[in-house]
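A single chain comes next, written as structure tokens; it is the form predicted alone.
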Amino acid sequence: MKWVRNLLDNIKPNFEKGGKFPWLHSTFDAFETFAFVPKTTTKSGAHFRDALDMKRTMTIVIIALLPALLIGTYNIGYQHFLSLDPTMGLFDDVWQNLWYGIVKILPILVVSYGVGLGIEFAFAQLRGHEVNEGYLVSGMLIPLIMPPDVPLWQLTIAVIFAVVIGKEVFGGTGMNFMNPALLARAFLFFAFPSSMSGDKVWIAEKADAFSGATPLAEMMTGGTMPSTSILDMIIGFMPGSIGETSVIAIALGAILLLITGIGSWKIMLSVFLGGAAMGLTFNMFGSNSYTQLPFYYHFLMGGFMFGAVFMATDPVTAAQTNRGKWIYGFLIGVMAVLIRVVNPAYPEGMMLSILLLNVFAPLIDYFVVDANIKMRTKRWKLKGGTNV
């Protein structure tokens, strides 16, 4: 890699003040710091340093997403060819399934990163700021929560909306109060509902005679139990969004996030506790087949687990206090199951529940901090403290 370092050092003066392209400094800096650790150091004051900077953090999250991406890619091809031949076995033609999935998902990834990073670079140049790294993860998350046959022009509009309206107008990475990837999904759902709902959109180019309904869609239409087996739900071979179908793949990503300390175990656990609490409540008092669905099915269907691991734990939009994380995650789980069961027009409640709690996360932290201040003040007075 020494030759790369030498090349960057040789052309760097062209992008600095007095060079040929000073207006492209932010763009050059983005590529340089992505390849190498920045050489900049603080000039004054005391600072605590960590070996893990933002770019490396984003890289770990992307690595955690790779199992879901790989299984999702294979599942795209498998579901397609299964619709054409219902007798097809899971591993009858591995390379055919995988290649078909690659052909379908590659344009989605290109559009997501191309459009999103293009906007990020443009805003950085206009502001004269460094290019933020946050979209490295959002660019991967957006394809994974999309149907495999999402129209690329619709995806382009959704990415523009998510990055510009959901992020850049608030100042960029670290300033947004809602998850950009979920905003892209929400925009598509409300602007182009035919591309995000129904059973036909979850399988790329499926045969007309093949239903291909997701487990959530089956329950929405009055099913007593999903036709997909629990084993298929756990492994991930069922219709659904590209990266949301495999519990195993998502669990592998969760383990990496927890080991590295990037993902909050408090939020993950509390999301599942909230979902279980709401599911058991429906089991006790519900009157239809959906309310009687065993609570753990909600964890296996739709985007519940993917949202709990990768979306709810977003450090920018989640609650920051320890107690607030428990409250925040628990309410996400409760609202996800509540929206699924009570609102038949929208079977997937995880997206809306996370976006709703993104909005209320600062308020949750406010009340947690305020309660802590009052408790400390009361304890101080009981010990005989006096105002200064």
Second form
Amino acid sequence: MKWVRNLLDNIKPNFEKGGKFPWLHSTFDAFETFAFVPKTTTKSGAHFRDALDMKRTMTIVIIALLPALLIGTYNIGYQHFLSLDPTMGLFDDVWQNLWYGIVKILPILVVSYGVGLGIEFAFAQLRGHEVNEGYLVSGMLIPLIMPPDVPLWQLTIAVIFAVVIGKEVFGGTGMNFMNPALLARAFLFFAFPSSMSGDKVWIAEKADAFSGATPLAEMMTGGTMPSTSILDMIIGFMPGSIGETSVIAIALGAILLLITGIGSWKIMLSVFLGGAAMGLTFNMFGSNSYTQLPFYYHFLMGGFMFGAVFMATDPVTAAQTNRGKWIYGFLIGVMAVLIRVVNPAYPEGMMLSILLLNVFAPLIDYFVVDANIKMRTKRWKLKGGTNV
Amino acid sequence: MAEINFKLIKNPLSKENPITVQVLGICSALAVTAKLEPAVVMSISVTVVIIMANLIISLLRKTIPSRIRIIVQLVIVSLLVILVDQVLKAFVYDVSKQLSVFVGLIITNCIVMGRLEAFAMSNKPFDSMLDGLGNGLGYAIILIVVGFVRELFGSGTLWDYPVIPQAFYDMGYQNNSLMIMPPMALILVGLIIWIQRSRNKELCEK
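Got the form predicted alone; could you also share the form predicted in complex with its partner chain?
All chains and molecules follow, beginning with the one already shown.
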């Protein structure tokens, strides 16, 4: 790594005041701090700074996403060749599957990062502040929640929309009240429904004779049980968005997030509790086959797992107070299952429920803090304290 | 004839624009701009109503008792709106059906009431008419821009003529259905406000 440091030190004077390209300062700064933890310290007063700054945090989230990306890549190829030849086994042609998946996912990744980071850098230059690192994770999340056949020009528009309208107008990373990655997906979902829903889009270049329905779609259209076996759902070999299919891969990422303390266990747990509570409620009162579905199927199908682990725990858009996190997560789970089962227009409820609760998170926090103040005032008075 | 005060027409078009600066009349702007034609018809209707209402109120301004002025204004505006509604039904029935309730709702349009209260009650008839014209045009220009963008990208047409060539669709282009939904009108108005304020720093709030 020494040579990187030397290289950076060599070209650094060019980007400082009086150098050749002072207007590119924030761009240079972005690359320097991406490669090394900055050496700068606060000028006055005491300071304690964790080496685990924003860029390092983001890197860990990306590592947590890698298993889902890998299995997702393989699954793209496997589903494609399975639709051509339904008798194909899982490991019949590993390299062919993998290669096909890579060819499919690489352009999506490149477009997502290229467009998103391009906008981030442009805004940082225009506003004269440092480049925010938030897009490093969003850029990886966006491909994982897209169908494998998403047209690239539509993806471009969605990314522009998500980064500009969802984030930059509110002041950049840390200021957005909605998850940018989910916003990109929601944009595509409403703007170009034919590339985001239906049975055709979930398998790349699907053969016409093969049914490409996801388990969610099967239940939606009145199936009694999803045709995919539980084992396949857990490992992740079913049609769906690129990164959402494999429960195991997502669980690996979740473990990493929990060990490092980056993802909140309160939110993750309460999302599942909420989903289970709503699923069990439907089991008690429901009248059709979807409501009678055992509640744990909801965790395995569609994007529930992915949303709970990577989307709901986004520290910027989630509730901040501890009690607020429980309420926030629980309601996400409840709403997701509710939308799935009751609303015939939306087979997948996770995206909409997280976006909805993103909007409500500040309100939840407000009431949690408010309730705490009231409780303590009451306690103070009981102890004989004078009015405050 | 009085001298024409051009400021009364020019200001509402840019730095006192009823929609982007005063943020009035947003709901009708969201509702009628999915296509260009209803947006234009709505703009003309609102402009006519504001001009006439401003004129009549301004003529009556010294005789209206201030305690019941809102009621008097409402009666006059609703009279004008009923006239406009009848004219629309007679000559452009299809558009009138698309605009449905929003023509009737011009009665409660904040721009109309706002101009009556803020200007016509205390100014001469001719100036009031100019003010009405200016504000009507200020409303119209935003509606037409939003309607233009929404129809072009949402339906691929302008004034119901297809303008995006079939070859584009064959290559995989699709209309953006989000454009037809009301939220996109809000976002487009927001973008216009953004552009306007970045060009004119006076408008930015502290």
